[in-house]
Amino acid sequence: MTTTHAENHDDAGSPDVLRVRDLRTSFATEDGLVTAVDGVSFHVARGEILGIVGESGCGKSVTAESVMRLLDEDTTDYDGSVTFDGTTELLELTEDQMRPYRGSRLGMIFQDPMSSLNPVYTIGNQLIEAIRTHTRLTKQQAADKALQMLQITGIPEPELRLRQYPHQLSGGQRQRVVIAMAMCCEPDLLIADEPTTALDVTTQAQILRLIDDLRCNYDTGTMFITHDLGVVAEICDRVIVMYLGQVIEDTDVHTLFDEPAHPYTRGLLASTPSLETDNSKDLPIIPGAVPTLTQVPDGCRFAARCPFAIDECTRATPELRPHQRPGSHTAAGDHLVRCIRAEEIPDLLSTGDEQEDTDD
C-alpha cells in the first residue's frame, strides 16, 4: 500500500468542506417511495480524499448526485443535512441558488467523459464557456486559463487539443479534459464518480496521480467513488463502505485493509486479487445477491449473506457505532462499523466458528 496524503497533511483546525448527516434520498416509483440512500453520514476535510466503496446499486452515485442536487426534483425527496463549507445547507437551496455552486465551488468528474462533453463543440469552446460561466474573465483570459488547465493535467499538445472535438481524443485524454473542466474554477469540493473505470491500467495510474496532485496543489476535498479496492489503497485517506443504501464501515484506509471489521468488508477484500493471490485457486465470493430496494430485509441488511449471522441479526437493525479491538492502532471513535458481532469475528475466525448454513 502506498503512503497517502493524510500522513503528510495536518488538517487539525482545517474545517470540513462537506459534512453530511443522516442523508436520506428517496424516489417516487410505481411501487411507492423507494429509499436509495438511507441515513448516510460522513465528512470530507480540505485536502482529503474520501473513498466511497461498494457494489453496484449500493447508493454511491446517488449519494454524490444528492450532494450536487443533480436528481430530478419532481420525483426525489431529500431528508437530513448536507452542509457545505460549514455554513451552507445545500438541501435547503432552490435550484437557482444551487446553480452557482455547481462548477464553481463544487466540481464533478463522471465515469464516462463523453457524457460530460458536447460532441459538436471543440474542447476549447467548452472549457472557455465553463470558465466564463463562473468567473468574470474576458474571453481571452478564459482561453489562457483553459490552456493552463490542460497543461496542468499533462495532456499532450494542449494547444492542439483546444481546437479538437471530443471524438478526436483518446479516452484518457477526454478524462483529462473533464478533470480540467471540473478544476478550472478551483472548487472546494471535487466529486469523482468512478473516473478510471473505462481506462487501461497505465492511463488509470496517470489519472490517479493527477487527481492526487490537484488536491495537494489546490487543497481540494475529494469524494472518490469506486468499486476498486486497489484504487482505494492507492489514493484515499479515509474510506466509507456502503451496502444497500447504508454506510456499514467508516475508517482510515490503513485500518480498512489491516483490520476490516464488517463481514461485508472482509468479503470484498478476500475476493479482490492481489500479487500474492494463488492463481491456481478460485477467489472466495460473497454468497447470494444484494436485495432490491423494494425488498429491504429487516434487521441487518447483510445478514442473509453473512457467514457470522445469528438470529438477532435478522431482528435488530444495527447502528453505526465505534469499534476498537484490544491492540488496535486506531483510536476509539475513528473506526465505525454497523455490525453487532464485529468484536467477536476475529476470534470466530481463529476457531472456524462460522454459521454453516450460510456457507452453501
Ligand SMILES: Nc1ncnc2c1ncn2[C@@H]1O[C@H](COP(=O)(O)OP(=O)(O)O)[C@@H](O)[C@H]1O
Contents of the next structure:
Amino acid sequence: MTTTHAENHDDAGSPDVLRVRDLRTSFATEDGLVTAVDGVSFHVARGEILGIVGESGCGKSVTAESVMRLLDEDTTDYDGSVTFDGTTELLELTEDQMRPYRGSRLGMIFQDPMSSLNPVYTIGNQLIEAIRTHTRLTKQQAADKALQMLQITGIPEPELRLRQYPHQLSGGQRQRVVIAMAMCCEPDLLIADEPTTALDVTTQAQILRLIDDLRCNYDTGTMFITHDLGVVAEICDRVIVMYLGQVIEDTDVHTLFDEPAHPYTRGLLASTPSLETDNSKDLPIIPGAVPTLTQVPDGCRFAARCPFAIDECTRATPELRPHQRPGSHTAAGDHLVRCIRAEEIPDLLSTGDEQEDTDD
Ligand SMILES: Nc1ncnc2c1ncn2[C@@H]1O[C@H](COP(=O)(O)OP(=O)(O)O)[C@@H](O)[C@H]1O
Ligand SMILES: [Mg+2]
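Let's compare: the form predicted on its own is above, so bring in the form predicted in complex with the named molecule.
Entire complex below, previous chain first.
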C-alpha cells in the first residue's frame, strides 16, 4: 500500500466524511409512532474517531443503522440529513443506489461477528467475495489481498484461517476477520457498534489498537459506538453523549473527562470505577430509570433523574448549546451541552446545594 485512501480522493476542501444534521428516526409500532433518534447532529472527519456513548436503548445503534440505511423501510421514517463525503445525501438514495456503498465506502463492524459471517463458507471465500464485489481484482489478486488484510489484523496463522470456517475461530479471531472484511475496500467511514463488548479484556485492547492503527493508515473516519467510557478514553478523539434519542453533550475526549458539563455525563463518569479496570459490564448507576420512548417527558428528558433539576427544567426541552466556563481551555463552539444549568453546577457542587434538594 503506497497511497492512503485520502490521497485517492480529491477531498482537500471537505475534511468531514460524514455530516449528520437533525436526524430523526421513527418507527411505526403497536404502541404508535416512537422516535428513537430525535434530532441528532454530528460530524466525523477523516482520520477521526467519534465516540457515541450512552446507556442501552438511547439510540446509538439506530443512529448507526440510519446512516447505513439498514432499518426496515416499511416501518421506519427518516428525517433530517446524512451527508456522506460532502456531497451524497444518503437518506435520499434508493436501496439500489445505497447497496454499493455498504461494504465498500461504508464499512461496519457489529458486536456479534457471526452476524457478518456466513457459517457455511470459509473465511477465505467470504473475504475474497467481499473484495471482488467491490473491486475489479482477479480471483488471485483478491486472494492475495484477503491474506494481506488478515495479516494486518494480527490474527495468528492467517493462511490457515483462510481455509477455516467461522465456527473454528475464537470470538476475537472472528472479530478480526470482520474487521479485515470491513477494511478490505478501504472504507471512508467505518461504523463500529460495540465491537469489543463481547470480548475479553486483552482481546478488547488488541482490537481497539487495530481499529486505531487502521484509521491512521487509511485515514478512515470512524463512528465508534460503546456504552463503555473506558473504551472511549482509550480510542476516541471526540464524543457525543446520547440520552433517550438526543445528544446531550458533544465535545473532545479530554474535555469530556476533565470538564463534563451535563449532569448525565457527570453521572456516567462517577459510575465508571476506573479506566484501568474491566468496564465490560453495562453502565450501572444513576438512580432512576430511563423513560420509555412512548412516554417521553416534556422538557429535559433527564430531569426526573437529575440531582440539579428545577421546575424550569421540565417546562421546555433545553437546546443543545455552546457551553462556556471561565478558565476552560475548550473554545465555546467545541463544547455543546443540553442543560440550562450547566454553568451553575460547579458552584452548586462546591456549596453542596445538590444535597439540600434531597433533604426532605
Ligand atoms: N425496529 C425497531 N422498532 C421499534 N423500536 C425500535 C427498533 N429498533 C430499536 N428500537 C427502539 O429504539 C430505541 C433505541 O434502540 P438502540 O438504538 O438499539 O439503542 P442502543 O443505544 O442500546 O443501541 C430502543 O428503545 C429500542 O427499543
Ligand atoms: Mg446498540
